[in-house]
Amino acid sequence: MADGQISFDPPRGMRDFYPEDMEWRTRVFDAFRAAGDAAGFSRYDACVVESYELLARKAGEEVSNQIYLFEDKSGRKLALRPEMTPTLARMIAARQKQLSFPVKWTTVAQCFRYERMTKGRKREHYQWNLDIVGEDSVAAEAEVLGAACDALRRMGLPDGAYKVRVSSRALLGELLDASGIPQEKHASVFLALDKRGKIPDSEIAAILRDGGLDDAAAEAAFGLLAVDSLDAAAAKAAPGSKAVASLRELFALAQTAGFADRLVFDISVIRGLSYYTGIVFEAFDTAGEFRAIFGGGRYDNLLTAIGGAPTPAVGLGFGDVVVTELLKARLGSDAGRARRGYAVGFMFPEQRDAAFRLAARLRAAGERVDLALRNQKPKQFFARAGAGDCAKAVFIGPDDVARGTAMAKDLATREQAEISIG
């Protein structure tokens, strides 16, 4: 690029949103709210810079170095939010004493992360979040879980173009005790094991090895991610193991709420973050082709992290730019633009007043009118209604006027059908 010359880009990894754009954020949008108020969840927000302590946290994990850092004029260090969890547990620490729990809460939250590009991965994104506080019971997990397959039906997804895969960190936890690995090394063998498929296994290998486990153990953790069944991680385990009986009763509600073949038990899904304590699951294409479209868990122990009560919690994040492009690919790039509405048009400036009147009425009935601003003649306004996303139009001309009535044209059907234009 030449000196001085603007670029027409967004930064690397932010987002423009043009109108064809805006369709399938409004139908994805739309199906978050609409599945988060079916559930029974209460809308809230929150800034979207951030405390750089409240971060910190969580220092050492990836996610950490993937923070848009700055100081603001007073030298305070703050931080664009790289996820809502954080900040859902200040606000929940802040009025803990106020609150009656459970809460339910959901939002649509812009997050952004100085990370690496690929397939479905931006720097800047939007991530619907559903948050069950105050609950211990494993109806939590299935609440969340519900509210999501819930949002992919409305977005128009068929249930068999995905699985939601479902494990346990307290499962895995029990099992590498059996293993013989202490746990004050499962945050660490958690994190390696969660990079597998990522990285060679020869270098999550030396990843647990610097942490220090032996040969031994680390093929004992690597061997744990065979097991492929939860009735084969059940005998693996302790008898009268919580976290199988959790995973069995998660199972049995999906079954009684009409998801249950959605799920699949998978025990390598384990989520990089150190926050979770128990339940955790990701979904993903049946198809293979994209990155998870959203994931979550139990984190029992984030708001005594920052401070708050010891407070039982399970959390979802579902972005934007995964689901959007496996719509894309399964429904086609057009899907997304839904015609709904009138366009109004008139032959001369004669008739102008008379399409001012039609709009006029038909948006005070609640609907959608794209109005033309000065007359046309028949062929473009025609193709302009038939290149937007209107539903119908009406092109108004002196004999309309005349008679008080014009004829509305189906743009998908060409049917028409006489309309009152006075």
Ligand code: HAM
The other form holds:
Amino acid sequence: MADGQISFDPPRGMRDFYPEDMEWRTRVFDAFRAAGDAAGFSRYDACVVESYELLARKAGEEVSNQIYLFEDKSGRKLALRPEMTPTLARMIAARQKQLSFPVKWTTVAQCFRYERMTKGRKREHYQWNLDIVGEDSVAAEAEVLGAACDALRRMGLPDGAYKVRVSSRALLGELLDASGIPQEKHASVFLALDKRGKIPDSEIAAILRDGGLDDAAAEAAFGLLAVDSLDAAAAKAAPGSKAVASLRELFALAQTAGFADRLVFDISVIRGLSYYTGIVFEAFDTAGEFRAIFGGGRYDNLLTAIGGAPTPAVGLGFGDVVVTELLKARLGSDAGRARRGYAVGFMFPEQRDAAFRLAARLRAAGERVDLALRNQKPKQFFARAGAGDCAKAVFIGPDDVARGTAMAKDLATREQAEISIG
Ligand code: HAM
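Alt. form predicted in complex with the named molecule, vs. the form predicted alone above:
After this comes the whole thing, all chains and molecules, with the earlier chain placed first.
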């Protein structure tokens, strides 16, 4: 780039949404909102800029190193939120006495993380959040997972195209206990094991040793990830394990609700955020080509961690980036296109009034109308309409005005039907 020349690209990792990108975004957001509504969640929103104090957390979590941090002119430490959950916890804590629990809230929030850029990871993304606060029954997990599966169906993704991998930190905690790894080490073991597959095992072993685990304990922690079924985990867990019972209950509820075919138990799902305390889950495409579609779990201690009253909570974050890549790959990159409404054009300036009248009538009837701003040759008009996003096109010539009707052409089927322009 020549000196002083401004780049036409957005800053690295940030996105522009041209109209064709907005078509996809609308499809995805509409599904988020419809699924949230269908499951009875209330919408909320918050500021994108958050106090750094709320977001600053223990080391070891990837997200804490990815925060866009800045100072305002008064020296306040502020951040662009990397996720919504701390903000949600702050908002709930601020009204804890007034709210009637359980609270079921949803939002589509823009989040910023200074990520290493890879497929499916940007430095800015929109994240659908769905949280139930104030409920310790596993019905809450079933409801958020059911809503996420519903959203994917509404987007047009076949049920067989993805799986939600489910595990439980409480279960892994019990298994670590049984392997003689003390409670105070569990949080750092979770974060280390979550890096499995992202960094070499030798580096994870080194992190575990740095965290105070001897070789035998590190070996035992790795060994747990080889447990390949809930029955195998139950055999290792204490008899009457609550964590195992919760997982079984969740799978049974999913069966009743009709999405159990998309759930699988996978002990290696741990999650990279330290606030999770119970069931955790992450959804992936079945072909294994993309990063996580969504992720979440139970976080019963976050409210107390920020100074609120003890309140159990469950939720998930579902980004727009991976799911859009997946939908394009599975449905074709043109599938985001939703043709709707009318393109209305006219041949000579004398027909402009007729075109304006028709547009006004269609708009009053609730139709979307892209009205030509000047007269055109039919070829020009239909070429533009065909390349655009309208479903039907009406081109008005002198004879049409004389007759009081014109032809509305369906741009997909090419069928024509008479429309009154009187
Ligand atoms: P998370 O796993 O960090 O969880 O993010 C949730 C989802 O957001 C991911 O599965 C992915 O779809 C999307 N996502 C995250 N980072 C990026 C990125 N850099 N680029 C594109 N997409 C991204 C959370 O954030 C939790 N707060 C979710 C939650 C809500 N847990 C409970 N309630």
